[in-house]
Each structure stands twice: as structure tokens, then as C-alpha cells.
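Have a look below at one chain only, the form predicted alone, in C-alpha cells format.
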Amino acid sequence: MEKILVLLHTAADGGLPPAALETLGVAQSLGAAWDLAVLGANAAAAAQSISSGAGKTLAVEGDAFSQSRYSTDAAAAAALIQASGAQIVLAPGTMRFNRALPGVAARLNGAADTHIVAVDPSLNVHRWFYRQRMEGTLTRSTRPWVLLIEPGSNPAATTAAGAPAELLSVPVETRTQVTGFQSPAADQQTIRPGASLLFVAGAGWTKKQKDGATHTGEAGEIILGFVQKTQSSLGSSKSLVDLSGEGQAVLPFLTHLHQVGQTGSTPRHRKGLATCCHGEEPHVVGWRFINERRAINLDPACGWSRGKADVLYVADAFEVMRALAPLL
């Protein structure tokens, strides 16, 4: 088999993110040699925790590198690719990798793919398309050859310490400058790729309830007070984040980018429980990796009882969420 990379990044506090054992585990799932390269922020000691069985081990850090900006990143993952000499690169498909790597590829006369989510030791890979609805096979004949491993799609890799990285020195020169960031506070945090459950609110939430009247106010405080107890992903379905162009009262936190379905995201939680969603195929769709499916509604022949939820309760959300809030 042609030579392997694994190329990787470090998190901002030089820790190895989720993504980065995926596509490590990828790599020794090839039966293949490989090399390993880490840049950003404490590169060296990233890379010689998990370089058991690496042939080289290439890092490049400092100052420059250490944030994620397309110049400093692309100059560093072009260098280590060519000081590798490796033809195919397994990469994990971060934002930071997905924003610099095509344009590597581009410099070195080779291509990339995205949404990678397997690879034979033939070196055909499998790809999404079309928001993960479509899976094709392919391979290329060009090379370097680029991969951006899908995070999540894989099991981590088994790592240990080995020898130490050899430090490469990239001159970069900046015009742009890291100045901090801005985050929300952590109570208003909805989205959370990492959490082990995905609740999903419907537009059930802001119709009239059984007294003719509606509560959207008081959705609003059970839905997000049970996000924050549970430290869960916030979801919602397309008619629901859709009712403010309609003139409706609407829960103003929830946005297009919790959009859950066939039009928005395809999470990658353990656990989902939905809430006044009927579970329809173009909102099922987007439950793809969600092993143990839940929902709460009150029609008994709504779409999640036929075959797309584990455990339907034929219930008022309203009322099991109040019952479930003080045991939280």
C-alpha cells in the first residue's frame, strides 16, 4: 500500500480532540505503515503520546500556530506532508482542517475528499453526499491524496506514547491576529455536538393546549430548563423554527442551525427524545445515528409508532415535563 499520513491538530489547550483518535484509528485499521504530523499548540507532546507505531512523527508548534488561521495552517500541513513524502492523508474533518486542507492539496498538485466516513486497504473510500443522505464509493488516482475523516463515523484508535516528534521550522508571515474569543455564556448554550442525548422540540409547543389557549412562554422555560439541567443537544423541527416568518408567537432561542431533519443537520447522539414532533420521514431522516429513539406525544398513531422510535409515551409533553423537572 502507498505511504500514510495521519495528519492532526491539537485543541486550544493542546490536548488531541475526539476527531483526531478517529482518524488515527482509521489509519490502523488499514493493516498499513503510517506516519504521524501534529501542528498547532503543543504539538511535540501531542504527537508523542499516540506515536506508538508511527514510522516518522513530525510536529510543528509555537506561537504562529496555535490558532487556527488558513496562512499559518496551511504553510504547517503542507510542510509536514512533504517532509512524510506521503501520497495518501488521513485528517480529521474539523472546521479547521475542512477550512485549510483543500487548499493544501491544491498547492501540492493533489486533490481532497470531505465526509469521509470509511476506507478499505484498497483505497476505496466512502463518502457522503447531500447532507449525509447519500453514501458513494470512490477512489482517485491523483496524488497527494487528501482524506477528511467524518468525525464520529469511526471507534477511536487504542494509543500509547513512543518516540518523540521531530520539530519542523516553517517561516509564516501573518496579517491577521488572534485577538480572543466570543462564546455564549454557558446557560445559553443549546447546541452540543457532544452531549449523549438530543431532545427535539415540535411546533406542538406553541399550539393551543387542552384549555384553548396557548403557553409559548411557558415551553420556552421547561424546553431550556431541561436542556441546561441535562447538559443535553437542543433540536428542533422545520415547522417549528419556520413559524416566525408566519406571523406566530415562536420560542426565539431556536434557530435554523437547530434544525433537525431532512433540510437541517443529521446529529450523531447517543440518545434522542422528541416532544410534540409527529416523526415524519422528512424529520426522521435526521435521527440517522441516534441508536435509542424516544418521543411524547399525545396521538398514539403519530409517525414515531410505526417503527421509528424505541419507546413512544402517549402522553402531554407539557404535563410529563413539569412531572419530570423536580427529579431533575
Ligand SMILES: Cc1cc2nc3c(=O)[nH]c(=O)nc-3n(C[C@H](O)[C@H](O)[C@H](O)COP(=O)(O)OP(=O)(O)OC[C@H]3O[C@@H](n4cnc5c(N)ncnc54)[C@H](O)[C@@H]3O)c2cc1C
Contents of the next structure:
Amino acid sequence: MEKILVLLHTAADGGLPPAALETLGVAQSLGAAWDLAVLGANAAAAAQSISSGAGKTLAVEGDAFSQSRYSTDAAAAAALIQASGAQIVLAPGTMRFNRALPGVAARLNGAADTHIVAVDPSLNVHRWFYRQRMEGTLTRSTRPWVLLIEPGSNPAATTAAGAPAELLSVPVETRTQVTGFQSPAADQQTIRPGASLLFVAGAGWTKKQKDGATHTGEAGEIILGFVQKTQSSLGSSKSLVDLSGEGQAVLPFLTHLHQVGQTGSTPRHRKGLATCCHGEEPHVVGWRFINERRAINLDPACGWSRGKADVLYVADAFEVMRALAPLL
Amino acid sequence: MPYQIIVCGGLAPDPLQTLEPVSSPAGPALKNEMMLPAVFDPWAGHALYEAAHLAKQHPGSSIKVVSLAPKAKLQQVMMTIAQKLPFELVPLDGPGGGFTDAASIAAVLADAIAAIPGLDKSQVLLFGGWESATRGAGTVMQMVGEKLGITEQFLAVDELTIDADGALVIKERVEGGQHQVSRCTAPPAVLAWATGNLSEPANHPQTGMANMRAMMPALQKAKPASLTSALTFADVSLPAVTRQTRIVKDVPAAEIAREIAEWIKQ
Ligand SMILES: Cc1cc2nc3c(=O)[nH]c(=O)nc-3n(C[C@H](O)[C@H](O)[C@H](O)COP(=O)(O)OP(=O)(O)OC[C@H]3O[C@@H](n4cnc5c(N)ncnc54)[C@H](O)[C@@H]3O)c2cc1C
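Other form of same protein, the form predicted in complex with the named molecule, not the form predicted alone:
Let's see the whole complex now, leading with the same chain.
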């Protein structure tokens, strides 16, 4: 098999993110010779900490490369790929590398494929199409070929320290400065990638209920109370976040970042509970990587009833969630 | 300053349609692909609405939409999209769909953009969706940018503002429900959009008519794109449906709550 380059980046704290070790695990499972390259803050030390088994070990570090930014990441990655000479590059599909590596592939007259969940030694790669509605296995003749491995889809490698990294010096040319990060207020931090449960709130929470009135205030309390108690991740449907965007008095803590589905996210959690959400296909494609699914909906014929959930509770979500709160 | 905003956007099957893969001599395809109603690719749509918003605030700006799709479908979809905001269409006739090779698509788009008369790179903002609803790869914009020599690039953008110095202040989605904020001193730049913050503009028939006067001849003259593919598909299939939904009905809320609580704790 062709030699592989395992191309990784460090996180802001200089450590390797879990997705990096998962990518290394995929590379090791292929049984080919592999080089290791790391870019970012503290890259050389991070590379050496896992370089046992690698051919060449390479790194690019320094202030300019500690920021996640296209121009500098692309320059560093291109230099690392060229220094290795490997034509097959395995890299974690983090936002940082999803941004940088497709362009690097183009710069080197190669190609990149993303969201890869499995690779075999003949370089057949498995990925999803049409927003997780179809799965396909393919290979490609283009070289260099950058394969971005979907985080969370493979076990992490067992690693050991090895040879020190050779540091490459890469010229910095950029017009961009990363000035900071914005996250929701601490009590509204509702996206928890590591949580085992995804809780989805649909537009039903804002609709007129049995008594002919809306109860959005109580809905907000129920939802946030549940999410905080269970430390689950909070998702939503497009209808509900669109309502919020249109300035209606809805659930102010929901934004497009919470949207799950066709034009939202496809989070990975072990379990998912959908409430007041109809379970329409454009929403449910975002549930592809939720293993155990349950839904609470008043409508026995809603989308969830047709093989999209394991259990559908035909019930009033207000009543069930009120009864659930003291049990948690 | 005025911007030359170029929006790359393809078409996707209406997400409410049932999709089924079939094999064709040219590789995998969708059953009845040409019959399926299409929409402008949703994330590219958000990019387009953001472009309209920006162009309105910066007089003299222009918007061009570069779209590679089967010509007849493109014409259908433009009947609606053209009513939303003023823009010029640069159509490229060719196959759409999820099984095309993103690298080849990017090359064709870059060539078409480079050939736009009067292109001034110092004013160019290259917009598109961060992923298509077909391939879902999220690679085309970066490759188009590279081929045009634009190395300030942003992926999964939710917000662009222009500060007092004319710099671009950009919020990109990153892991953990956060936004990374960057400041880029000036164009050219690539912005591959996530959802943004704007809702879909209402249809405006007059705008549609004005747009279509230029679009129809452009569509008629649209050149067939010469696409290649370095991909070999072994298999495309629908995921196996393994779920049998158990429907729990006429059970008191308290009992359901108990069952859910147990399940959560497992
Ligand atoms: C191009 C395109 C892209 C799209 N992308 C997405 C996407 O990314 N994500 C997404 O979610 N959608 C997406 N959609 C929209 C999708 O088709 C649906 O319209 C949307 O998911 C519906 O949201 P909902 O289920 O919350 O709301 P509704 O359809 O309004 O359903 C509300 C539900 O709440 C239930 N309900 C009301 N009160 C109660 C109660 N007290 N107890 C229990 N149940 C109750 C009702 O029975 C109903 O089923 C997209 C659509 C298009 C056209």
C-alpha cells in the first residue's frame, strides 16, 4: 500500500484533540508505512508524544500557526505534505482542517474528500451523500489525496512517544487575525458535544395548546431545566429557530446553531429525545448518528412513528416533561 | 467600498422528496433524477441572501451567481430565486447531483469566474454554501478560492460585518457551539456560509422580470461544462432501516415520564 501521511493539528492548549488520535487509529489499521506531521501551538512536542511507529515526524509551530486560520494553516499543511512526499494524507475532519485542507489539495493539484467514516487497505472510503440519506463506497485516482476522517466515527489509537519532530519553517503571509471566540452565556451553554443525550425541542412548544393559548414561557423553563439537569445537548428544528430569527416571542435561547437536520447539524450522541417536533425527513436526516431515539408527540401519525424513532410516546410533552423533572 | 460578490450555488433535490440511488452507465445517480423538483442549494441560498444584504449597504456592489446544473432545471429554479433580489446569472450547463467530482466542479467554476469581464480581484468576495445538500463535501469553495489565488478563506460563516476601516469581521462556526471571530483587512476573500442570520427574502415579481430578461439569453447560451471524474464508486445504497417504532398510546404522563427517566439513566 502507498505510504500515508497522518496530518494533525493541536488544539489551542497545545494538546491533540480526540479526532487526531482517531485519525491515527485509522492510519494504523491500514497496515501501511506512515509519516506524522503536526501543525499548531506546541506541535513538535505533541508530535513526539505519539510518533512511535512513524517514518518521518514533522511539525510546524509558532505564534502564527497557533491560530486556526486558512492562510497560515494551508501554507503549513502544504509544506508538511510536500516534505513527507506521501500521496495519501489522512487528517481529522475538524472545522480547522475542513476549512484548510480542501484548498491545500487544490494547491498541490490533488483532491480532498470529507466526512469519511471508514477506509479499507485498498483505499475504498465510506461516506454519506445527500445529507446522510445515502451511503456510498468509493475510491479515487487523484494524488495527492487528502482524506478527512469524520470525528467520532473511529476508535482512538493507542499511542507512544517516539522520535522528535523535524521543525519546518514556513513563511507567514496573511491579512487575517483571529480576534476571539463567542459562546453562549454560561447558563445557556446548551451544545455539549460530549453529552450522551440530545434533547430536541420542536416548534410545537410554541403552538397553541389544548386550552387554546400558547405557553412559551413555561416551555422555555421546562426545556432549559431539563437540559441543565441532564447535562444533555440541546437541538432544535428549523421551524423553531426560524421563528426565533424572525423576532417572534419564542424561545430566545435557540439560534441556528441549535438546528439539527438538512441545513443544520448532524450531531453524534448515544441517545436522542425529540419533543414537539414532527420528525419530518429534512429534520431527521440530522439524526443519522443518534443511536437510540425516542419522541414525544401528540400526533400518532407524525414522522417519528414511521421507523424514525425506536419509541414514540403519543402524549402531551408539557405533561410528560413536568412529570419527568422530579425523577431526574 | 463597492464589492463584486460572486455566489457559487448549485441545485439540490427538494429535501421533502424521497431519494433512491440507481446505477447508470456514468456511475451512481438518483432514480428519476431529472423529474425530481429541485431547489437552490439551501446553504448557497443563505449565502445569496447575505450577499443581497451586503450589496444593499454598499452602493455600486454587484452580485453574480455562478451555477452549474442541468440548464432546464436551472431555468425552473431561477423563476423563483430571481424574484428575491437583483443579480446576474452565470450559468454552466452540466450534471448536478451528489456523485459528481467536487475537484472537477471547482475547476470549472474557477474558470468561469476568472472569465467574468471586469473582474477586479481587490473587490471580490467569493460566497457560497459551506456544504452542498448533494455531495455534502464542503470542499468546492476552498478549491475555487485556491484556483483563483484567494488565500483568505472562511468556512461555516454565520456573520459578516464591515468595520469602520473597511475590514471584514467574520464569525465562523467552530466546535462546541462556538463562533470564532476573525478580522480580515480587505477583500478578496472566500466566505462559505452556514445559515447566516437572515430569513428568505419575499418574492418580488418586478425584480424577477428584470432579472429574467438577462437570464434567459444567458441560459440559452450556457456552455456545456466539461467535467471529469477521478471517482470510482463500488456501491451506493440507502441505509438499512432497522428501527421498528413502538408506539406508546393512552398511557398516563407519569408512567411515560418514569419510562423515559429510566432510559435516560441507563
Ligand atoms: C430546504 C429545506 C431545508 C430544511 N432543513 C431543515 C433542517 O435542517 N432542520 C429541520 O428541523 N427542518 C428543516 N426543514 C423543515 C422541515 O421540513 C420541517 O418543516 C421542520 O422540521 C418542522 O419543524 P417542527 O417539527 O419543529 O414543527 P412542526 O412541523 O410545526 O411540528 C410541531 C409538532 O409539535 C407537535 N406538538 C404540538 N404541541 C405538542 C405537545 N403539547 N406535545 C407534544 N407534541 C406537540 C405537533 O403534533 C407537531 O408534530 C427544511 C425544509 C426545507 C424545505
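Positions refer to the first chain, counted from 1. We call the rigid core whatever largest set of C-alpha positions still superposes within 1.5 Å between the two forms. Computed from a predicted model, the values in this text were never measured in an experiment.
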Rigid core fit then Gly286 CA moved by 2 Å or more between these two forms: yes
On a core-based superposition, does Ser66 travel 2 Å or more at its Cα between these two forms? no
Could you check, with the core superposed, whether the Cα atom of Thr206 shifts 2 Å or more between these two forms? yes
